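As structure tokens, one chain now follows by itself in the form predicted on its own.
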Amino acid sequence: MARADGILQGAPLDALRQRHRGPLLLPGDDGYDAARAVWNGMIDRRPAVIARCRGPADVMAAVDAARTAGLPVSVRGGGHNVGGKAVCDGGVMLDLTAMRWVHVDPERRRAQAGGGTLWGDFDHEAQAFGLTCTGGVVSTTGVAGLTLGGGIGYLTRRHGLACDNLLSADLVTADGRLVHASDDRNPELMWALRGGGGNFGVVTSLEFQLHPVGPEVAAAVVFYPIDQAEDVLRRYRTYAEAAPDAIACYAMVVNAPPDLPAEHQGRPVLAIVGCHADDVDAGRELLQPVAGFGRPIAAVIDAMPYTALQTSFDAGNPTGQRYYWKSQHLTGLPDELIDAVCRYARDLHGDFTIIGIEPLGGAQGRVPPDATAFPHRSVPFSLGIWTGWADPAADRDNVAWTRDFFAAVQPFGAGAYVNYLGDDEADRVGEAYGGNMARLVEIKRRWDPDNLFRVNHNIAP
């Protein structure tokens, strides 16, 4: 018997216990509920077993057990996916949080990271040598998950997506083998890993190309009253469209942080957050215009440690709250879109909600759309409606607000970003991969013909 009442039993469980060095947690065990909890507090799933893997051998054992028992597999790296894809119901959850390590080779400007590494870990190690590559703007995001889906961050315009900096990866495939993928070994698999998500195996380590960045960068943080939003966003559009590659300038509607004056508390504000990835003094000058888009509430343009910039959104994305997202790439920021964004911004729902306009283009836009699995290379911006709140009683209202907002801006969309897709957006996976979808399906058929790895934004074989 493989499974009864959601519990892994019999020979598959016995075989897993013999081969697996890390803890195995079953429903009812101490630590089980804590291990299945992820960043999004709306996710409440119960795996048949949680395999807390200590290395690739444990991953191989867990994959073999799941395949033998006919159970689905989910993989937890950082556990930050809004759809909660790290956790499955009645399957085998592979918890890689013990595989959290970074090795930097400063002479070759390369870094290797374990499958459970977070971007805060990565930046801490790489910045000791004044190096890094594009990573997530929330430091508790997992390196593997973000990279496998593409990977947008402050350095995207200067150094490409995270997946553009991925040199190689080790992964356990559906048949339980540990496989190395690079441009020289298994190149088709490597192509798929650069943006194709977790569809092809369990990535146990990744190797990245690093670039000189920091340890300080020029940064701008400017807050504007929400009643100036239309004018500020039009000036932001002009600035962002002409900015050099070294500048990433975000526009974000947030609830007023506590250090702003009292008259703005309890109201949304528009934040312009900019970063210059090269010379700090030149960056200060190039970022000065963002304080002149209107009459700011507060403005700081100065040098900042890159590691501090990378953690600046952490407090606004606390673990365990309730999150529901919608997003899309944009071909531009027409006035009609700006007006729609501002209309919903004035009625911002949720204490942790962010409406974000992310700058793309630059280096990531010069990669051909079929060079990696990530196809959306020509879009200049991405729009995120990242709704977050604490009270379960507000679920229906906040989800409805997010969906209404998305419906209002959807006519301006130009594709989906797989890392931002929610649990109810399986119908948008094709939109995320566009013209690369057929090639991804063929690779999936070769490496995972039975779709063992399906607890993800799935590419069905």
Ligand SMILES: Cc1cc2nc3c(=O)[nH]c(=O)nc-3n(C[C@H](O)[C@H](O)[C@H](O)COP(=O)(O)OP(=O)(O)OC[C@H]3O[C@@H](n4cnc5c(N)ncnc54)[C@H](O)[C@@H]3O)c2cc1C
Given for the second form:
Amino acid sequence: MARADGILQGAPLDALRQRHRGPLLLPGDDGYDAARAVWNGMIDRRPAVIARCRGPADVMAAVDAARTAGLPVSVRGGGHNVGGKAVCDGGVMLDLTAMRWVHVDPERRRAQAGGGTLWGDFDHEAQAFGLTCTGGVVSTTGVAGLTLGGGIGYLTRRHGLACDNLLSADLVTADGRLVHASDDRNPELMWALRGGGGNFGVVTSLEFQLHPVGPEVAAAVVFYPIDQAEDVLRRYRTYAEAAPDAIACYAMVVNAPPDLPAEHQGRPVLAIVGCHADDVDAGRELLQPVAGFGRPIAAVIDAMPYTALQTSFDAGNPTGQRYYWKSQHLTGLPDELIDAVCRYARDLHGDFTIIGIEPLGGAQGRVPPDATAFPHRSVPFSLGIWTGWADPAADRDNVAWTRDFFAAVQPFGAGAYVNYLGDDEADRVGEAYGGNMARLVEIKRRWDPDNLFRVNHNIAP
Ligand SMILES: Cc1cc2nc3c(=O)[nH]c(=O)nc-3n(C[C@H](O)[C@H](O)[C@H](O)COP(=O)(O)OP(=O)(O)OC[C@H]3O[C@@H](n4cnc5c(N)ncnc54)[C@H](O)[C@@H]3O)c2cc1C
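Show the form predicted in complex with the named molecule, please, because up to now only the form predicted on its own has appeared in this conversation.
Let's see the whole complex now, leading with the same chain.
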């Protein structure tokens, strides 16, 4: 028999072996357990086979094998999806970690990146020319996964979402073909790739528009005691709402980092972290007010390599710990919301927890809601409750705390962001796509009518 439930064996496996150049890992093989582990240590799924693809030909072979055997497909880029969508139970997991490459064309200000590239790879290459585009704020997040869902970062207000900078992509579709999508070729598919997630195929390369940024930018990193949080956040609100597009400042509650004075250790602190994306001297001036929202514990407002800013949260988000997230876009930062955030901030659960307020608006807010699949263009902020801890015995308590917190702030919500949805939030996919959902379903019906690509925040055909 060729196929038992969730097992790839016999002729289909032999056919895949003949076409696939990268390693194929089966349960029990050396490296299988390491390859199925992702950023969120709560994810424990066992694919029938892990195909470590070396390029588009391997991706085509693995997609064909899954479709022929009737098995689901999952795609691993950076492995950062909190819901663990990179890994499937009993299906074909396409591991793109060997497809990490970046080619920069500095004259045309464009870059191509492989489907498994990380933002650290991308910024490293592009910054050699003083160029980049909007990426995530942690360097080990995947370029494809982040961009396909939208992509928020320090440059969002200046240069749009990551997906607004996506010019074209090559992807292997459900029928196993390699297809090019751009505004000229397959424009409907291109529209869907700008925010529609991994629903339409396996992206093997992405082409981006680059902008002059860095290599040094003016950056602010300011820590306030948690007992000043109510006042600091009100001043942050006033500042962020009036800031020029070049400025993006995040407000984040974190456990005090080790370099802060002893009296703050073991307690949460409020960090304002941000940058000015253009001129360094002007940026330094414009960021000065950030140190005056209260009486800071520590404040640095100075020039910093953009690549250093882009790695400054890496250590605070360690791989393999346990994570549970809730998040939503916000219509604003009313006093009642700030007070609720501060109440939960004082009772922060989990050693790796971050409560994050991300600034939106600016350039990304001027894109019409139906110009790309990402519809939430008029919201000024986004709120993330990103709970993280080490001890499995604390799972129940930390999940309950996150849900309680979310329930308290939900009345201020204005939609979901697909890249932050957890595994238990399939019912919020409609909230993520809003008025663009019907068009996405139409495109899904055309390109993946049997929903081969369903291990994701799924748009059902
Ligand atoms: C520590 C951390 C920091 C983050 N920071 C930000 C941030 O600053 N801004 C932001 O917007 N988001 C951020 N995110 C969320 C992030 O955008 C999503 O988790 C995203 O899904 C990660 O992509 P990935 O490739 O790393 O993840 P993976 O788990 O590998 O992939 C997630 C999903 O993306 C799709 N996918 C990935 N690669 C491909 C591909 N080549 N072709 C087709 N589909 C693909 C698949 O559906 C897959 O299931 C962060 C997440 C973490 C854990």
